[in-house]
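Below, in structure tokens: the form predicted alone, a single chain.
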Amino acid sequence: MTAQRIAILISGNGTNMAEIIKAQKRGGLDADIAIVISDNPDAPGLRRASGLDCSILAVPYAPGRTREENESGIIQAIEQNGVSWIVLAGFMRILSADFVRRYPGRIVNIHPSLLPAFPGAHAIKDAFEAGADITGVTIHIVDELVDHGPVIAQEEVPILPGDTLDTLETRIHAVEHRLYPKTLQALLSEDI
């Protein structure tokens, strides 16, 4: 069976993307990483992906254009590369309903909280400032709502006495880096 082709969408540093690529290279993820796409042409993750021998593409979002217009370059790259799965790894844009409907059940996202708690772009900070005892990591299928959709995997991360926002972020990222490749492998091999 041929490995499924995936596109990874990023906006920033791409640390989760890098862990996915490393897992694939060491045989822990049976997938063909077709392309890494960023809405940010200056994203450090693009350099990181290139350094890991992945094809990269920047598709900058232009002010004054609709979400659908901005997504057209991403769709074109996905179609040209024969991608089956779209993996969001720190992609900081909300996908349009049209985009999500085009790839139903084929877009995966990671979020740094135990959804439905603390959705949004500042989930770690929001959980920390709310005085929560536990937060965590969620991997889910993307639907038309923000930080919503069927949960594939979750793992708790306790907020410890003496934690700072930085120490909490470090522990959450460690869980993300381990859990995302493992969960993608289970998903792509249909173990989930």
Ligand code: GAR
Contents of the next structure:
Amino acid sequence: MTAQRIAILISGNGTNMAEIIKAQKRGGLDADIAIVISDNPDAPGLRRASGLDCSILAVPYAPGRTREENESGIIQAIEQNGVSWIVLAGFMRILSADFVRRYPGRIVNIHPSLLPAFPGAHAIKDAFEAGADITGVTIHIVDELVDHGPVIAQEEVPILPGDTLDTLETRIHAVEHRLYPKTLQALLSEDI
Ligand code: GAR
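Given the form predicted alone above, what does the protein look like in the form predicted in complex with this ligand?
Entire complex below, previous chain first.
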């Protein structure tokens, strides 16, 4: 059977993306990473992906355009690359309902909280400032709502008495980096 092809969508550092690529290279993820796409041409993650020998594409987000117009270049790249799974790894744009409906059950997202708690772009800070005892990481299938859809993996991360936002972020990212490649492998091999 030919390997399933993945597009990874990023906006920033791309540390989760890099862990997914590294897992694939060492045989821990049975898929082809077809392309890494960023809405931000300056995303450090694009350089990181190049350094890992991945094809990259910047589809710069233009504020004056509709969501659908901004997504058309992404859709084109997905279609041209024969992609069957879309993996969001710190992609910070809200996808249009049309985009989500085009790939039903085929878009996966990682979010740094125990959803439904603390959705949005600043989940780690929001949990920290709310004085929560526990936060964590959620991996889910994307539906038409923001940071929403069937959960496929979740792991708790306690917020410890001496934690700063930095120490908490470091522990959450460490969980993300372990959990995302492992969960994608289970999902693609139909273990979930
Ligand atoms: C990750 O913590 C991811 O969970 C989060 O952005 C970060 C990206 O880091 N995503 C969201 O907040 C989505 N709502 P990375 O670019 O280093 O992988």
